[in-house]
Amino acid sequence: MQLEIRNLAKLYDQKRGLTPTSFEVTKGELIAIVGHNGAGKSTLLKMLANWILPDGGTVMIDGINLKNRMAVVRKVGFIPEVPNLFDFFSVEYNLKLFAALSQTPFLRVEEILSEFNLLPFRKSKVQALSKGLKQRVSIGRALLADPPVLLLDEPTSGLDFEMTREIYRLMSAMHGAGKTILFTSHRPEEIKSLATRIMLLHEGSLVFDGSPQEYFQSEIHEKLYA
């Protein structure tokens, strides 16, 4: 297994960010996390990231504990709903501090620009940039150091046709180079065209965990969703 999920939880103020959850991941699956806002989605994910400490748990990734940063930086690319960049600074710039920061070769910081279309943006600072330039970015830096698993919250939230076609793109594209994604979303459709296993989160628990199509048929999505 790529990822072993035990018991993991994270507790906010008395209520339940997440309770005990427990699964795991095999290399190449594109899994979507669905549920309603604060199912506990985004909890998962920035725990699954090192960007929040679980209350209980513990999570492996290659066989590496999560609680081994610098190794897990290697390992796990995260994407967050709201691009994590320093928008006073440029396009260039973000992307070597980060290589800086993943010992990653400046080489590689060439190899995204180029790969993201960003080459003609390299000098322009994060804050007069589309959000879907934005995520691009975020996007290229999540993936300098090359890492296995890609971590991805409502990637294509506030995005126009457009973009969000690209995002798709770029998805389909990074799990057929063999990567392992977790992504979540609101949109049936993306979950329908992209995953190919689906976690359903309810009250911070994980009630459903099964394919695309035993999702949509299932009771419990006609239930919640109806």
Contents of the next structure:
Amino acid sequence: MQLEIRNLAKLYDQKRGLTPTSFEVTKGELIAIVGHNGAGKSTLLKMLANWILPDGGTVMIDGINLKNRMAVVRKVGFIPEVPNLFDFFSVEYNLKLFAALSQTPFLRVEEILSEFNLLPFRKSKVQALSKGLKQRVSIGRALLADPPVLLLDEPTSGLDFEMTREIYRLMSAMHGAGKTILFTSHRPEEIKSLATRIMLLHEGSLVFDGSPQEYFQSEIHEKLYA
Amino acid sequence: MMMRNILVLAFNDLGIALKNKTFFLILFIPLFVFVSLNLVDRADSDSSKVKIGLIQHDAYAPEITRSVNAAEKLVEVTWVQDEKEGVRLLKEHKLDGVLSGNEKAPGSLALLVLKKDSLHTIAIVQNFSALQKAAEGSGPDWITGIKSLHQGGVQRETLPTWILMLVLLIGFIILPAQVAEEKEKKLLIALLQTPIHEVQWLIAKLILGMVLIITAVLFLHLLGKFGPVHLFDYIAFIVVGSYCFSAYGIFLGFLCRNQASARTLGVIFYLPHLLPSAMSDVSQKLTAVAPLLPSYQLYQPLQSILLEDGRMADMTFDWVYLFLLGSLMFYLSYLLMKRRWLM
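If the structure you just shared is the form predicted on its own, then what does the corresponding form predicted in complex with its partner chain look like?
What follows is the whole complex; the chain from before opens it.
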């Protein structure tokens, strides 16, 4: 197992957050975590990314406890819903900064710029980019250290149809390259052809975990998304 | 309709001000000014009375001691053992001046004051001139020499206050806002996605604060062509002061979720730390309160080094205090960062 999650929980108040949740992820899976707003999707991903600390439970990544941040930080790349880049610096600077901090050769920055079609924007300040481009920079940054696990929180939120397709294309390519990917979405119909597994969160609880075929035939999908 | 929209927007703006705690400033600043004004010595009937120290073993002319004792409404006399005790009481604002025999002009007096051009000095000279005229009618003035504890002109006398202002401005206004901005924009958490240790980020921020403070102080010295008497002692206090208040500022930044809150909290800490130290010279009450604040542990040594030929050996406690406080703030910031506090 690449990821082992046991009784992971975080409650902000009585209604919001994630109740104790357990599941496992094998290498190379592309998992869509779906659910309405406030279902606990982002909370789950943020805990897996070490952004927020859980109230309880354990997460093991390749056998290493997530609490050991320095040991697992190179294993997980997280792309938040709102790209958190240094807006007042260029695309190239942002990538080089994180490459330097991750002890990644700058050659990798060139590869990312090329791979993500960012070469024309390398000198552009991030604040001048569209949200779609920012999201591409954000994904590129997460891939700098080549982590085996990628977490994407609402990667297509606020993007137009073309840009959404571009992001999904990138995700497919990363999956094809052997990455394990978990991403959230509140639009299940969009990820029908993308995910290999779907997990449905409802009011902080995991209420479905199975293949896309099973999910789209299930009553719970009908009930929540009809 | 237009009026209604303006009102709705105005109420919305007030709501934002309430939410980001700007309103606290509106209440805090007048309250702070009120308390400070109450701590500044009031101009009551005793204010015309000058507090003079006379040295026990000095030989004063009999007409001087007689006149001084007779003029108890004008002069309050304290007998001190020696000049050292007089200087101490002077610094504590328990005396306005110390009178000793003037070696250069036997039979006359030398006056030792904190500042030559202060209102207290003028009052002492006026009162003694009046006493001399009443006792002798004419003749030379009793006070024939005035020495000041503070060396240099008015510009130099204000220097410790300006330096303290720079240190606190960067420590309490600039750094907390920057830390809060990195938290608010999730930049800090993004940096923690790389294999950097929390302490490395904190040290980098500390270096930023110290470099900003030292650059600002150096620039001020270059512009004003002010040179400290004891360079090593001075640098030691600027470095430890910048360390302490940078760490303090980073800690304040960690207490806030966003920049607006950090600015408000910064001002709330900035004013009390600045004013009592800067105003302690004009108030006995503030002199008693100021040492309770860490800013005074920086201000007082700076004042001593810059104006009174002070040496670090006499101010080791202040240096250690600033270092320990800075280290405590650094540690608290580390704990908050580890707990992802308001991140």
